[in-house]
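Read the single chain below, which is given as structure tokens and is the form predicted alone.
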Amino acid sequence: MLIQSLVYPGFTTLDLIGALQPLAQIPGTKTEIVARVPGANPTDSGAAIMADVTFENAASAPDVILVPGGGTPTIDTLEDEATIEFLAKQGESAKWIVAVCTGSLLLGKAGLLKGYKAASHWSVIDTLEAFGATPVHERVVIDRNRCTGGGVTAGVDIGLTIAGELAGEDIAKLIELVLEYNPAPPFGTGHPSIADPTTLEIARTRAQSTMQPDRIRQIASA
């Protein structure tokens, strides 16, 4: 079973690792990290992820193509033709097409979400309509062989969900236990629906500059 993960400079580390960690626990799984250019891809946390294959020699029919998101670097990648063309091509043969956070925007630009329900980070989820998708405000959304989700930490939920689809519920339950996935948020502000007004307003202001929803819509229509 092949889990193929797209990486690019500046993506959010946990978007990838949160989903990939559960998926990599499936018995018999092989992982492949693919990027436009091989080698180290810096993430927004300062860590770097090594890409072992490029668009030219990546496997053509992975069981899962996993796409992480991020802030401004992800929006910039929407305009990278090589990356979008690669995703469109992989989407033709991958058994599961999976994105975490704003990674769903990249799927949208590649034409992989037209007519599908999808999720994304709360600050940009409504822009999915510009790509022909139906936004769904849920942590994990499955529509046929597309799986998308909310921001960053939702990657763990996504990874476990797809592990269940690929290997069965019993294996996924075991992985969840081994990873000790038992969230207990210390501040209770992890979503706009539960955040206090002051924190929410600050977060929305920051999101306007990093997520750039108006720019996303312009790119979608280009």
Contents of the next structure:
Protein chains: 2
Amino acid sequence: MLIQSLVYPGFTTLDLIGALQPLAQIPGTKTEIVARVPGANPTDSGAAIMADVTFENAASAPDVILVPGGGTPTIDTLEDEATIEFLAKQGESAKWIVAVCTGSLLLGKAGLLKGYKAASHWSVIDTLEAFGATPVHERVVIDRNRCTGGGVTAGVDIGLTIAGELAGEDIAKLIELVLEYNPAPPFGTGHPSIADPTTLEIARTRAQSTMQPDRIRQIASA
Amino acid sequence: MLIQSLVYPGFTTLDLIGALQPLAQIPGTKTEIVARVPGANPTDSGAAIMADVTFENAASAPDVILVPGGGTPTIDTLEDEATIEFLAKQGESAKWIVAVCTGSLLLGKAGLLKGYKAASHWSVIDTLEAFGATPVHERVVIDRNRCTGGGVTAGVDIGLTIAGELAGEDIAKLIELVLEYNPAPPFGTGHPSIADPTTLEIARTRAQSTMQPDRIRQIASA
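Which structure goes with the form predicted together with a further copy of the same chain, now that we have seen the form predicted alone?
Every component of the complex follows; first up is the chain already shown.
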């Protein structure tokens, strides 16, 4: 079982690790971190993550290709041809194509969501239409072998769900217990549907400049 | 604002990143990853994390010293004198001393939990008594400037809680929304109190060999 993860400069660390941790707990799993540039890839939490391989020597036909999202650096990466070509190529042979948060936009640009239901971070989910996908406002969305979901922390739910698909529900239940996934959000503001109006207004304004939905739509149609 | 994180070979990646991600979202924050050994530190998800500095040149008096846990590698690290001495020293000047999962055992060995209420992964929480701490079976436990909590995914709750302490509740509410922390555990087995008996029995048996509670108690009294 091979879990292959894409990394790129400035992505959101928790997008990757939230999903990778439960998948890596599956007995007998190997992981491979792939980047365009070898060595340490900086991320938005300050923790740089090492690439094991580059696009040239990455394994084909992984059981999972896992794509994290992020803020502006992810939108910038939509215009990185080498990365988009790599995803399109891996998409032909990977058993599961999985993205967390705005990672789904990268899948979209690679043509992997055309005609598929998909999700993304709440601030940009509607831009998925520009890539030919049907936005679904759920935390984990599976359509055939594509799995996408909500923002950042949704990676944990996505990773556990795909662990269940790959290794069976009994193993996934065990991993959920080992990871003590019994969450208790301290503020209760983790989604537009439950956040207070002031918090939501600030977050929406900020997302306009970091996520740049108009730019995403332009890139989709370029 | 400086968030300083300890890394060591084989720790649980999500312990660190779950807590670091919300803390790193606080405006104006700097992060510093510290290790005994320079360079890439392997972790249990396969994603190696780069150390920025070693114990010799780590900043003193950080706003947070953050300590991730893990399985057997964390128990092994309880016997690594250089790491324990570093934690004891940072504990004298750090504003907040924060541990996720079995990271609290490392704080305990460094003498930082004597007379404090504390938590840990469900499988070893009772061993905290051997370090002079009072185990509290809650997901996030604050006692004066110590913050500890449950296993792995509790890092997100811990990180958001400390973000609220450091930057105020309005900022922490915003971070919770940006991270879309509206969790939906797929299997509902994330704690011994809710897991089915079969899953719990397998997890308990496995924890006996990976976490080695008897060895932890011996190390505590050594």
